[in-house]
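What follows is one chain in structure tokens, specifically the form predicted on its own.
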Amino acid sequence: MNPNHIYQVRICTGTLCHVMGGALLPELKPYLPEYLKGKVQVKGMTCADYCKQEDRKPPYVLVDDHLIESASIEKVIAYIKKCENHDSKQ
């Protein structure tokens, strides 16, 4: 991946995701480490109907095209850090 890559973080704004913890997710940016703050763009997305699949757990976040279930600020940041660490080793 490109060192100038901007991670697109899209947070489901559907009612179920909102009440299951998604309401806290737009506050992601202040929790990012300094080295990631300019590399993450946070947006809302309309309900993508992931909740209609019984084996999936809300709230949902897409980081680029990777789905994170039972999303939390910590999980999203951990995933982005993992991507950054993987990229830096290549």
Contents of the next structure:
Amino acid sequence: MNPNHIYQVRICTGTLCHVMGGALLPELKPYLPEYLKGKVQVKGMTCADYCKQEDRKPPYVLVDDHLIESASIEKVIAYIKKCENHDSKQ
Amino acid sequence: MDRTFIEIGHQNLQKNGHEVCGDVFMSRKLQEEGRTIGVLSDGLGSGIKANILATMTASMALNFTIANQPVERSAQSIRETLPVDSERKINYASFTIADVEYDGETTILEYGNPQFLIFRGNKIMNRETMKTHNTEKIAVSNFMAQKEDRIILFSDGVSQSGIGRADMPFGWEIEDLKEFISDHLSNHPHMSAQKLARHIVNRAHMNDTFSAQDDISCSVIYFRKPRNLLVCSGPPYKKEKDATMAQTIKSFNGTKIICGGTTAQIISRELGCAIDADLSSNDLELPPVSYMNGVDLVTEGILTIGKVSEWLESMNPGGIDNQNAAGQIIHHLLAHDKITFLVGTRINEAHQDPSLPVELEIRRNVIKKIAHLLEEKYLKEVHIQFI
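Next up, can you give the form predicted in complex with its partner chain of this protein, since the form predicted on its own came first?
In what comes next, the whole complex appears, and the chain from above leads the way.
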């Protein structure tokens, strides 16, 4: 992956995601480790119907095209870190 | 024909140190007769006793006026009913009644309050041009109101604000008050009744150096062109109706709000407009607002309208400054006259999950409650259409 890649984090702002903990997610940025700051862009999105699936686990966050369910700030950051490490090993 | 809408706004502030305001404003719209009646009453003294006197006076005056009782008899009934103050041994509450007919014919009865003002656009209207006579110490004025007229009623807390200050020894003199209003209306010709009332009360509060020396209140009756608002919430019951809903929004002449993420997705898909979610307005209570081209506001659905309903029920409409999604919707609701709700009735099954941490209401019921509040408490013209 491009080292200048900017991670597009999209947080679902729908009802279900909001009440299941999504309300806290827009505060993501201050929790990013120093080396990731500036590499992550946080946006909102309206409900994309992930919650309509049989086995639903809101809140949902998309990092680029990867869907994270039962998302928390820790989980999103862990995923981005994993992508970064994976890149550096290549 | 272009109809005139009558908007009523009221703001009050209690005397410093008191829990309640001794000035009371009541209003009623009689849909069948096309009449609008507003009463401002100022009870003797301040605090809870004054509030009771004023509430009794205002509700009696309102109901006598609705029943078309002769002025003399109403005045007598009010006088005989009010309890006598235990210290001052008198009973007294001043009042002003504004009675507006469907065609703009207006009758104003005044007893004891400062004289009302009428502005036509930003110009003060001369009271000499009105027919006025006195009965039972009550001044009765008649005139024909026109579009862009504003009738301004206020208590002596406004005209006497700042009294004794070196720069305004006699309080806020009437000429200065007129100039203040005229300046505001010149700069903001379409200022809502509520906003103008709030500005006047705030200024009077400032004259009193933010420690009100008396109950301060102001009511504004504004004759204006109706402002239309469409609130669209919920996916249509049948999918085939999606396009109808989108077209209704597209062709609507006025301000448009969409409440609901799924609804917004449908409209976005049908009209081909992208949605842009703005995380900066997020707070823990409500999801943030979004924007879409051609729509004035897009919000989340049930949590937001639930909050709107809660606030409309409880608050002093002038008192919200919250800029979250519900605050923005309330701002729009209060600034418009004719409000249409287009409500999709499809149930979101995911919201019925009993393991959710909060109870999510059925949209249709919440909207009905909001509509009822807007009609009864805020005198709006409301239509609900289910789709």
